[in-house]
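Take a look at this single chain in structure tokens; it is the form predicted on its own.
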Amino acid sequence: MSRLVIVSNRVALPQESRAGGLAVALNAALRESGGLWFGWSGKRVREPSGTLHEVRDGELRFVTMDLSNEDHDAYYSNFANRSLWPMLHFRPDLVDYTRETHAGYQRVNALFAERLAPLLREDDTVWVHDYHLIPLGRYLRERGIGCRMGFFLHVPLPSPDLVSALPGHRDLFGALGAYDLVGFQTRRDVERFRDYVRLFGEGRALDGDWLANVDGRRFRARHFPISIDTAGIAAQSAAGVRRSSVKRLRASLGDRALAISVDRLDYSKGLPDRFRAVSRLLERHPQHRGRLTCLQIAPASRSDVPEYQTLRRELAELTGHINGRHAEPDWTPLRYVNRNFSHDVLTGYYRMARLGLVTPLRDGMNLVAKEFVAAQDPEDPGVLVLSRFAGAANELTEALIVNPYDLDSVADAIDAGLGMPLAERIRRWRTMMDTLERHDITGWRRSFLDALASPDG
């Protein structure tokens, strides 16, 4: 078995405590084959970028690289998060592009390749993750690296017309042709990428999964929907309901139903629309007044970016307006919390909730939706209200699928979920849980690596 080399913007170091998700899956993959995890150290330094640090855990190596303040700002804070992120989430109106930050993004990717290349062996398998490192494969090829390389995009891919609106798009997205396998969350993302290669990338879409780039190099694009540690989250949630913080939340609700949402504070998540849908629910279905509490947990992120500062202010104002309009002396409809909670507490919250509200305007997958399903009590499961624009909607078809832009439909879905009979709740949950048990996080990473190892697809 060849050695696995994982490359990502951040590295889950052995001494760090990161529950669930991608870090668990990638660590398990490394332990199966032995290998190396390479990425940014998380350190911003005054001296030039490039200093390496290494941590060993048995046969595994974790190598990280420092970035200068200038490189971090250009590569991460600006181009990755203010140009690529909004464009990839269908928000070209929020793209803040400059040639200087684009050059900084390319410079850091080239530096990643320069520092990583000497660490690679001829028979390694390299797996690169996410939009921060799109051109890394090309820079490694330019340094003579010939081993098999795969790339996985964790976020959505918009239509070719939107992608082509980004200056320098052909050079940036054309670099994906340096990989042997490019993975996406959904079939629709793959279709958009094939269309982009054909229409704007000067390449060709071939039979099956195959494409050819402008130089004629053949590579594959396929969808691999990322998933969760289904069994682990089910067990964690069952234990989580005994946590003191979960018990306090239950006591504070009395006999009211709980609807829960957990999102990073980001404009792609549709939080203002969700808050307005809750207000619309109370207008259209007044029987829920005093009987439903909606808890929105939204830890702040990228707080130095103006768009996120604006969003945070908007949500605070909306919360005050909605609660001021609908609240009673002993009840407020909306609880809005800007802080992190441990994963076991969150899964305990999911298990006690009657509804999970997952209504992003656009999401590559949205693992909260899957975690909510896995966390439910099999004998009395809650109902998932899910945006059609989350990748998870392609798999969790027994959720109540909504258009997050249609506030009335979201309000009506919340009402339907609250009134859904137990037998129907169990049937819907069981169907979704079967899907998550068949396709968990282990299956996701094995399917990608198996496909990457196969030269014929």
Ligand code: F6P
The other form holds:
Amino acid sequence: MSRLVIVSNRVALPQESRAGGLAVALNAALRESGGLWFGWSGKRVREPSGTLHEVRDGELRFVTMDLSNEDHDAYYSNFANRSLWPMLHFRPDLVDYTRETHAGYQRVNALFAERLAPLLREDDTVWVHDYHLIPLGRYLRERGIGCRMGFFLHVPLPSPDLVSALPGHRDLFGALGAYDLVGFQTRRDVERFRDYVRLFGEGRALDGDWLANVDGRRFRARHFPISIDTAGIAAQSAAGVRRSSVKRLRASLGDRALAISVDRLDYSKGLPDRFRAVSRLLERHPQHRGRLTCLQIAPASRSDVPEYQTLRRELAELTGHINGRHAEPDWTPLRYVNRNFSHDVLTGYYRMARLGLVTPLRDGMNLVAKEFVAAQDPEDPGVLVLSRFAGAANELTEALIVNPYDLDSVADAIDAGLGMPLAERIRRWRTMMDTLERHDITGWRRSFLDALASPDG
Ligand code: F6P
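Please supply the coordinates for the form predicted together with the named molecule, as a counterpart to the form predicted on its own shown previously.
Full assembly next; the chain just shown is listed first.
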């Protein structure tokens, strides 16, 4: 069996106790074939980038690289998160592009390739993750690496016209043709990529999954919707409700229903619109006043990026405004918490919630939606209100699917979810849970790696 090499910006080191579902799945993949995980060390240093660190866990190697402050700023804080991230999430208005930061991103990708190439063997399988590392495969090929290489984009790919507005797009997205397989979250992402290659990439969309790059190199693009450890989350949530922090939240609610949302504090998640929809609910359906508590857990993210600082200020103000307007001495409609919780506490919270409110404006997949479903009590499941612009909406079709820009419809869906009879809740939940049991995180990584291993798709 070929050795697996995973490359991603962040690396989940073995001693890290709070590794998420993806990290656990990739670790399991590494364990099956023996392997190496390569990425950024999480350290910003004064010296030049490139110092490597290695941690071993049995046969597995974790090799990470320090980045200088300057490289980290250009590559991560700026080009990845102020140019690519907004563009990929359909927000050209927020794109901040400079040639310098683009050059920094390319420089860091080239350095990743320079440091990784000597560690690779001829028959390795390399799996590169996400928008931070789009050109890495091409830099590795330039260094003579000929092994099978796959790339998975965890975020959406927008329409070709948007992609083409990014300066240097042809060179950047053309680099995807250096991989053998490019994975996306949804079929629509793949369709948009094929259109991009044809319309702006000077390449060709061929039969089936095949494409030809501008240089004639043939490669494949296919969708592989990422998933969760369904059985693990179900077991964790059943145990989670017995935790003291979960019981404390329950006690604090009295007999009120809980609607829960958990998101990184990011403009793609649509938090201001969601808060306004809660306010709209209380106007359109006043019977929920005093009867519903909405808990938004939103750990701060990318705090050195100005757009995230602006959002944080906006949300603090909006929460105050909405609570000031609707609250009673013994009730506030919105609880807004800027910190992270361990996964077992979160799954316990999901299980005791009557409603999961997942309304991003754009999201590659959204694993909170899937985890909310997996965490429910089969005999008394809560209802998921889900944005049609989350990749998960393609699979979780029995959720109450909403347009997050239409505040009235979100408010009405919350009302419908709160009033939904038990039999309907069970029927909808069972259908979604069947889907998640059939397509879990293990199935996701196996289907990607099997497709990558097979030479003709
Ligand atoms: O959604 C894309 C993604 O890379 C996720 O895989 C990850 O959870 C998140 O963004 C983390 O962002 P950051 O590494 O910038 O904190």
